[in-house]
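One chain is shown next in structure tokens, namely the form predicted on its own.
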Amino acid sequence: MAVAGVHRPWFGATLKEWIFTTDHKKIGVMYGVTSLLFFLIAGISALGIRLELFQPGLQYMDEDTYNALLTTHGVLMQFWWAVGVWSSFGNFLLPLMIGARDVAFPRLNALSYWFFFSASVLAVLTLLPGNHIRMMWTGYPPISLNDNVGQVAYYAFIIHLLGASSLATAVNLVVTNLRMRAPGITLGKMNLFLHAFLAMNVIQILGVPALAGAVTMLLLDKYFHTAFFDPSRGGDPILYQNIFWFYSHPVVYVMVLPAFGVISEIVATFSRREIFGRKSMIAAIWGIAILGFMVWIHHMFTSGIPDWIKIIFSYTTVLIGVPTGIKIFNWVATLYKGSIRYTTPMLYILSAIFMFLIGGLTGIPLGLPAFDINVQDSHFVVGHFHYVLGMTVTLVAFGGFFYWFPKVTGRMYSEFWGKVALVLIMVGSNLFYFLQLIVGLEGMPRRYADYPPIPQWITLHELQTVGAFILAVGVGLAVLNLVLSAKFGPKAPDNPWESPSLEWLVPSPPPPHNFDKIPHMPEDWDPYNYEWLSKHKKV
């Protein structure tokens, strides 16, 4: 079961090879670079928003430009970073973890990336003057049916391209996961990373058509004079919100379920222990995936829906805290009596668990209509989801980048600068988002470019802006560390973390076809059996 020896690494490929490649590893790298680039663009737009809110009054931009920045930040951060970055991890790692040479449909995989890339180019073009889209990432009617919010057709086309890419990737990875596992890798022995990606892709397959349908109906209302959502012609804008959130709340779990998988891999590796309660972790992953489709109404508690519906969806929203709590408990229990190594990836993951805990605790009251109605559309909600999604996903993604960096590049990164960047990220993000929760509780509404000169609000906004810039410096340092280390970092051993997970048992970077022969994993192998590795150095 030896693996291929001498080979040309992925970064030695020509431009033509990159363009026409069907290699899952190259496509994974392309997803990663594209997502990271758009994450930085979204971050720069957020700094523009924070500068404008530094003081009351309009200082650097008018309301239309502010709305365009908000839309850019929301769309890029949601679809290109929080969702798109996991296509990078899934493409690069999933076949390696299951002992496959590629995904089930390599050409479809390449097509998926180019759909994603095409949507990326179109999204960048909306930044140009005259092409701004100002209807937020939600595209709510009736505002999106107005002429001054930008091209609805353009917005719908971008969403359709992203949807086609997401669906094709999801089908590909589900089939690969279920049909191409090497002998000896049963469902029970799969990495928790693989379970999380399986659940995430099932959500995509079930949910993406709803979003595509919603924007298609919006398109028909705007250009073909149908009346699905236009109240002036008998339509119902709440119908759009129902369809939109049927997918767009579960998409929260498309963002965090892969993060849970990455957390589980890194916590286990650096604690040298199998994840505590592994079966309950798998049950929790699927519990979150199923319950995620039963909570969307909590986004609409102030839209005039009947009270009995509010009560049902309040229960389901709070209920989803149970499987989420199981996961946090199991990660902490894994650390207990573990042989913990505080490497850069481990510290990012521990920070992510801390941020997710704050986000989760602020999310429970939002599931209660009595509280939610009072903070609806305030900065409290913005602070909550930036803890849950913004910082948890970002910290886990960077933790994953550092963890698998030696595997992807064959080089090591700088531990020192990785930790310095993390300190800045944690200081900046907590200064930013915790004060955002407070100003929200004091009544500051979201999506406004201006606010009254209330002394407490001014101080809170000034400190948030300082925090945002500290956060930006930390992120910049982390990215710089990765980029420079890929070129100048010391050569990494094949398995620097001494993990028995299958991707670490091939050379770094992996050979073009991953395995000379499909591995047959022995009975005593398990991705979290760290004693097994000392007995068998290679498979």
Given for the second form:
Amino acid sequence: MAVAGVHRPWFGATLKEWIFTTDHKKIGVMYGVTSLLFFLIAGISALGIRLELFQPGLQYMDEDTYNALLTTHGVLMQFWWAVGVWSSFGNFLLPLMIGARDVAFPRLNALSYWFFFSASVLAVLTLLPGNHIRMMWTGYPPISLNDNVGQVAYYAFIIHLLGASSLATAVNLVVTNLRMRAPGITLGKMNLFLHAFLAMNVIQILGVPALAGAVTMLLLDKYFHTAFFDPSRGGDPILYQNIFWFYSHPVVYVMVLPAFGVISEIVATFSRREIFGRKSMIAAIWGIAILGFMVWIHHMFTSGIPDWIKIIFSYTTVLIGVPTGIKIFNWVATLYKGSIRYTTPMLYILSAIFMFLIGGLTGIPLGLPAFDINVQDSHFVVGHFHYVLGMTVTLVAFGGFFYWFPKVTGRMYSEFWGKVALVLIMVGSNLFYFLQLIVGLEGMPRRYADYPPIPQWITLHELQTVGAFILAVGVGLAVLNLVLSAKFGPKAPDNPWESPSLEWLVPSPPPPHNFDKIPHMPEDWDPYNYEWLSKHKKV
Amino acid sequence: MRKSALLTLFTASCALAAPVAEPARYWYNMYYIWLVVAVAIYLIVVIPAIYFAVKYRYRKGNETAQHVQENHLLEILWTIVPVLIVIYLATQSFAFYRVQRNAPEGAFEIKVTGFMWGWQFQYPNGKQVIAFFNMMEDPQTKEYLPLDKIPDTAKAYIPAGVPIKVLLTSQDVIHSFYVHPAKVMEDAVPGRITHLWFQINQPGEYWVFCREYCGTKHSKMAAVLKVVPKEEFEKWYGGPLPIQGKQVSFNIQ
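Please could you give me the other form, the form predicted together with the partner chain, since above is the form predicted on its own?
Below, the chain from earlier opens the complete complex, with every other chain and molecule after it.
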């Protein structure tokens, strides 16, 4: 399995090679850079939003600009960051972890990225004045059929490009995972990361067509005068919400399942022991994936749907907390009798687990109509999903960036600045999102550019804005750490974490074709068997 | 009739002061039940996690991890117990929600129509109040006015202590009618009629907000409920309240 030979590392490529590449590692890096860039754009628009909400009244922008910023923030954070960033991890790591030389369909993979890139260019153009889209990321009709909210056709085209990209990537990664595993890597033995990505990609394949259908029908309604959703022609706007949430609820598991996979890898590596309850972890992943398609009505508890259906969906919604809870319990149990190394990635991941617990526990009451009736469309909901997306997914993504950074670049990041950034992120985002929960309980509606001068609300908003800026400094430091270390960091060994997982057994950065010959993994090998490595120092 | 055993059991044990408005009490009950459960679960997970994190850190004498095989009893326990907890929560919510959702019999019915960007209140005798977004802001600075500075014409009069059933619809896009003190909301959907109920016991002025994004002036699409004692309401309304139990005929087109 030893990999020899002199290869030019992937990052020494020319521009032409980058553009025409079908190498999964280069594509993974391109996804990573694109999504990180959009994370920063979306983050800056969030700072604009927070600045405007610092005080009641409109100080810095008018309502239309605010609504456009909020739409930009929502769309970019979800599609480019929370979903897009996992394309980076999946592309770079999946073939390495299963001992393959590339994905199953490398050209399709390149096409996926360039679809994603085209959508990115179009999304950047919506930032120009005059191109603003102001219908929020949900694009509910009839407001989205209104001329005042921007170009629906443009939005639909962006979604279609992204959808095509996601579907192609999903098919590609599922086939790669199922058909191209090296001998010895069985389904039962493969990394939990791979199980999470498998389930996530299955959700994409089943769900993306629903979203594509919803925006297509919206497009037809607006420009071709069909009447799916337009109530003035006999359509039903609630129908859109059903189709939309049929995908857009499961998509939160597309965002969070890969994060679970990354958490499992990092917790195991730095506790130096196998994940506790590995089989139940896999069962929980699939439980979440399947149940995830049966809960979408909880987004519509106050939409005027029949009461009986709310009750059924309130049970399915809260039940999804059970497999999610099992995952958290297992991670905590993995720490038990471990030998825990507190590196930067491990600290990000532990923080993510504690924050995800808050995100999960504040999600439970949203599935209870008796509770939801007061907080639907309030800042409580916003706070809840920012604990899940803004903190859990982001902390895990950054933890993952740091963890695999030596593998991707061959260099080491700065532990000190990584930890400083984490402290700032934790202080800032908890100040921000916790008070968002509180102001939501007090009744503050979401998507408000302005709010009445209720004294508690003003104080809570001021503190949130302070938190948001602390968070921004933390994120800035973390990104700077990655960018500068890629150029100036000290050389990293091939396997700094001493992990037997297959991606660590190739040189850093991996050579163009990963493995000189396809590895045959022996019987006693396991990605979490940390003694195996010391027994087979030279493999 | 609407009180399940669970509900009675809980309301009896929960010594809450009567809230300003109904059915906010049920929201508070749900909230406190959830809060206790959530804080308990958080501590049950986080305290052992921190203990393990400190105790099993890498240090002299703990260079390698010890092997712990799966513990089936533990795993079954932390599957079954959460299942029971969430089923209890959903069932409790079901019991509360029936009260929050179904107006008491003989509630005073008003019709509310949302439009971009304001609310039209129609009373059974034809009296109307329109709250428009520009009544909510200062004409010069465009800042939100505090409750007491908003003109009385933009305020919907509501009798104190009387259950109000709101029939909701919309003229254009989806809005959502959120009665701040009563902690209830429901979408106003064009082409549909939806409903909610509330009752405000203490006279005063209260906010209603639009809770579904509806365009430019979404954040100014508020209304004010001016809750007054029954006699004062009758004076404003121009006649006695429709007799409870015998609802006035009031058809929605």
